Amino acid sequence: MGMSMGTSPDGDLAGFVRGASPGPKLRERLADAVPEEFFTYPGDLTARDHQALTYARLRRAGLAAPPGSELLEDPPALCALLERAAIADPALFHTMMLHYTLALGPIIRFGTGRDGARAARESLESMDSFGALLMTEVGRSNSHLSPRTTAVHDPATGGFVLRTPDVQAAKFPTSTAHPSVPKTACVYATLVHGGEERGVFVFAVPVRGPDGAAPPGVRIVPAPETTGLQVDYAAVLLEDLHVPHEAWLSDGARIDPDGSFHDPAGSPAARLTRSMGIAPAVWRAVISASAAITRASAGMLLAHSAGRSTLGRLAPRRPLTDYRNQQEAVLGALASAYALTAVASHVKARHTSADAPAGGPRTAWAPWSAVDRDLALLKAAATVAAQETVSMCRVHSGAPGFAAVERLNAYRGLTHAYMNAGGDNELILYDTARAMADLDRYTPPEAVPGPPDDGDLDSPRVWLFLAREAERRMRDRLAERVGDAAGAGADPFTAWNDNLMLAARTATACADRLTLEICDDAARSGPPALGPVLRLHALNWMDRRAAALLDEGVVPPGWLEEVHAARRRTCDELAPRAAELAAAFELPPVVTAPTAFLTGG
């Protein structure tokens, strides 16, 4: 298997995992803000002492990238910086993530650009401060749909107060633990006037000065310390916390002289989809790190696996990856890796309006599918191929995948984090289906006859095939069970709950066809090399949904054994292109040196 990492990178292939968008002088610029001394730690420092070191690497990088305002409108330039802190270490890409997307993103979109918000801008415009986000509260789930924390309008000064209720209420997680760290958080409130709840808002407010000291009303309650993604967890409660008129980001809302209240959005249901309306930097920014931490994990599997050779006594000395196991896995987390990296190429590319979404989905779990169904289902999609990928090659790494670098370890932490962050999966899933139910803006599959091309698993008109099948197959099923169920007299709460798995697999089986067509569209526009790679994609995603396939009708019995044979001579195809195909991703030399202390590298 021709796996040496010494091959130099295929152009056309390196070409499709930069993409089109930034050009050479603004990759080398944003690589030089994440240069490869943040790919490190060095060792013997505290908690405290580690996310020091991440918040002062990322005020170097947030100098020296273009300025924030710039990036968030540069999708692609926003995507590279924070896929190549994504590659050095998911705690910086995490408050990196929240600094620009969740904290200064909100700021510049709904900010009115009064003293107030221009000065909580300039905060994180210079890094002079951090960004974080309280959005969620500890003590209940789908918290974000009516938190309870409040922001009642004070007339005497015409500013606001805002308020926790009780502990339950409390803010968490959120990235405010370190006492020396500035801080300007973004604050998802209910606002309370005239007595009315008039929906969900955001307050830019300093909850840690300069000096890192919170201010009155502001109490910090740090959690226990976690390895799985490195971050300052805190939870923060609001006391009665006094805030001028301007730390309200009232997107067009106003309130008059007189007291009246007006709010360009309608209801407090559409202010709470138009506040949600950030998230979809969010989900374009973790499908991008998905996919670079998955490359970055294939890379680190290959690293391991070329030219080691076995002691086993079925082949003593017989290379590692003559072994089919070891080479489906190799070839297997390239191939996931370019699919993620085509998906991202798709997001990166797609324009969400600045303006809250005109008739979006109807949601029942949580708001993100009526800001862009598509994107949120993507999100989902994508955290779950990265976090299967890199468990996949921390195993196949043994142990040095596990104990000599952290980096694995790390990056399997950011997508478990991301599967719950930015928007759960499962309730992205579960409003997906029920607007597919519905046919809530949403058109199924064309029935047509088939498999076309005499079922030949090599053709991308089969693969398709069978996902747009099952997938219409499935929504029928569900629309008809929940119907029946609602039609019998079940609630919706009941006609929905004795349906929730079947309702997750339908929705996935939309994200695989979404998938399975921008991988389609990637093989037809980018280099010929690419194909091969993504149908190798495509009969790994047979495999994994074979049941389901099964279990649809969409595939006689015996037809997962075609799938394997099928698998076996791609892998054949593919394997003496291994190292070309790692080679593309450019990945640092330390991230593919897991043993790298041996030599003091």
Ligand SMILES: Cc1cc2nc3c(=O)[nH]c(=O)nc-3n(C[C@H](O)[C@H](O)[C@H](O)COP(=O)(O)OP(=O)(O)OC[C@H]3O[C@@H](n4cnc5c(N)ncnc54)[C@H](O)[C@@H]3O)c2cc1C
Contents of the next structure:
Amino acid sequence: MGMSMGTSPDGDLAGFVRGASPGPKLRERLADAVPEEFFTYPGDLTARDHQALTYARLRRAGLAAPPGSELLEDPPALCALLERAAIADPALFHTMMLHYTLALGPIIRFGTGRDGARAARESLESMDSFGALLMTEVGRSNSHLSPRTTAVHDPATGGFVLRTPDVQAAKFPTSTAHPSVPKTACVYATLVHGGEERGVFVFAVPVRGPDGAAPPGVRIVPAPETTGLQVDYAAVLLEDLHVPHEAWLSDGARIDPDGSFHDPAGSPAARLTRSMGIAPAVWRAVISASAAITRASAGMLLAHSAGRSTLGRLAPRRPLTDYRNQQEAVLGALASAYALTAVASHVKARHTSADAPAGGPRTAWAPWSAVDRDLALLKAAATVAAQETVSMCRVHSGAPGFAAVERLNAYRGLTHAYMNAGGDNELILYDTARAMADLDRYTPPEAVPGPPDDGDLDSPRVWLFLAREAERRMRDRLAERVGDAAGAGADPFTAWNDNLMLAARTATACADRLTLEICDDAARSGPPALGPVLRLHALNWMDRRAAALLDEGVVPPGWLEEVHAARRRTCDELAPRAAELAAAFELPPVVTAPTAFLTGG
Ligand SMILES: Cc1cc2nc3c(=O)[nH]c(=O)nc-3n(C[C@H](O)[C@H](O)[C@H](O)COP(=O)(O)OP(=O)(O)OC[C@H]3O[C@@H](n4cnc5c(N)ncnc54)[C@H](O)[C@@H]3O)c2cc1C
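Condition change, the form predicted alone to the form predicted together with the named molecule:
After this comes the whole thing, all chains and molecules, with the earlier chain placed first.
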């Protein structure tokens, strides 16, 4: 029987994948901004030439798309552009995301006052310069909480002196190594005024001029070449760099003529959260890109598998997809792609607390959960889900998936990078778990008798029951264990340190529950074909989390056999429709034909 390729998409499913916004005209314009030639690189390029081409393409894309300020106002449109870039070339996605969300975004958002950072904004909007972010410092963990780079106010000029105190505080990684590419950076620094630290602010600083030369006071140290995500990484040290007052993206803070300092944020801690308030645009982009490259990987795996014959001795010439392992891998990848697409649609449409910073809980590990707890958590969950699925697609695509084109390796590099980048996943999990344990702006799922529907694994009510029950039990245990340790006199480090594993599992349970709720909403409001494929996602979730569900006593021993049987039934139902499910992803042919070089295609 096997699976096939090449069916035309189910219009409703394709509509679900595309989403309601942007409309067809804008969508076409955004797709044209990243044409098919951007999906491959010519051979024989040096690493620097390769990077120069990435930036040249970024310029072309930026000029073809609507202006950056418009895109930042329209999250689904910006995400559509970034999704296309991610499928085409992860390095293009990374540099594009930095440009829009982490350079232009903070300049527009925090650059209050008419002249504030106008030149920087214009150079980025015109694509004459490319955006870079100087936030992370190389030598200490959790540097975002307390950058050692300072911006010392100079009362004589009204400007600031930016200083890297030592090599440990060098900003790294940054995308600034290419010697002839102009770069404008948003620098995160601790503002010092009148000898006092006033909190973390953003400064807009050209770090490479129109010819690529770094100005005096900016020392750029290129990093050795790497291949995981091919970008021009470098460390940047600011050596008493004098910047004018306008470089300060003050976000309403001011220094009065009498020299007094005023910040509407109210405190350095609240200022940090506000300065990190640019993150929701990053998280929406990362979640959307995770969904997009998972769709592309699933499409590639189906293309590899469909119609492929086997020579195994149990059943010579049996189609590869008749074997359960490959069938479940292909359909599981499709299911994961649909679930991530549902999450991406949800976050693109969702009103985030970006407009009301400091809406999240207190944090200890990173500033992220304080900005928007659930969005940060969904970013952590989406990158892990994408990493697992993309890696699985790579392995099940055999040699062609590794050696014929860079694509799956590059997607894997992207998902790996973003488990740290854009807010480190583990730190987000720990801060989420702490908020859960402390009931800090978090309400646990209610305890209800169950499971409903006699535990029928085909019932969405059962999946939600299991997820909620596991989350509640883990949270209670975590709170009890940390509370007991504190009660016995342990300091906060000791009380939490022995519970970090449980903390990560507890926050992951919360992310799982949120994801299943989003999928449930999508299945109810979306096309009927979505139901079975999201059911497969839920069954795979049960399989993946069986250890935790059993350990929490949410399910009895022997239950996994039922999950596997339900999965086989669902796969039998979905197998004839695999091509239709993949066709709705509307992937460009260049993505699904990794061995086309053999036939000159
Ligand atoms: C490809 C890529 C591109 C990037 N680009 C940029 C960029 O352009 N500009 C920029 O400013 N930054 C950039 N970053 C940096 C990114 O923000 C950081 O990597 C991330 O915040 C993690 O910080 P770190 O690398 O210092 O690692 P660490 O903070 O050392 O964290 C590494 C791991 O250590 C553990 N850990 C750390 N602290 C704790 C703790 N207190 N408790 C328990 N466990 C802990 C966690 O497991 C964590 O995952 C990029 C990162 C990558 C991977």
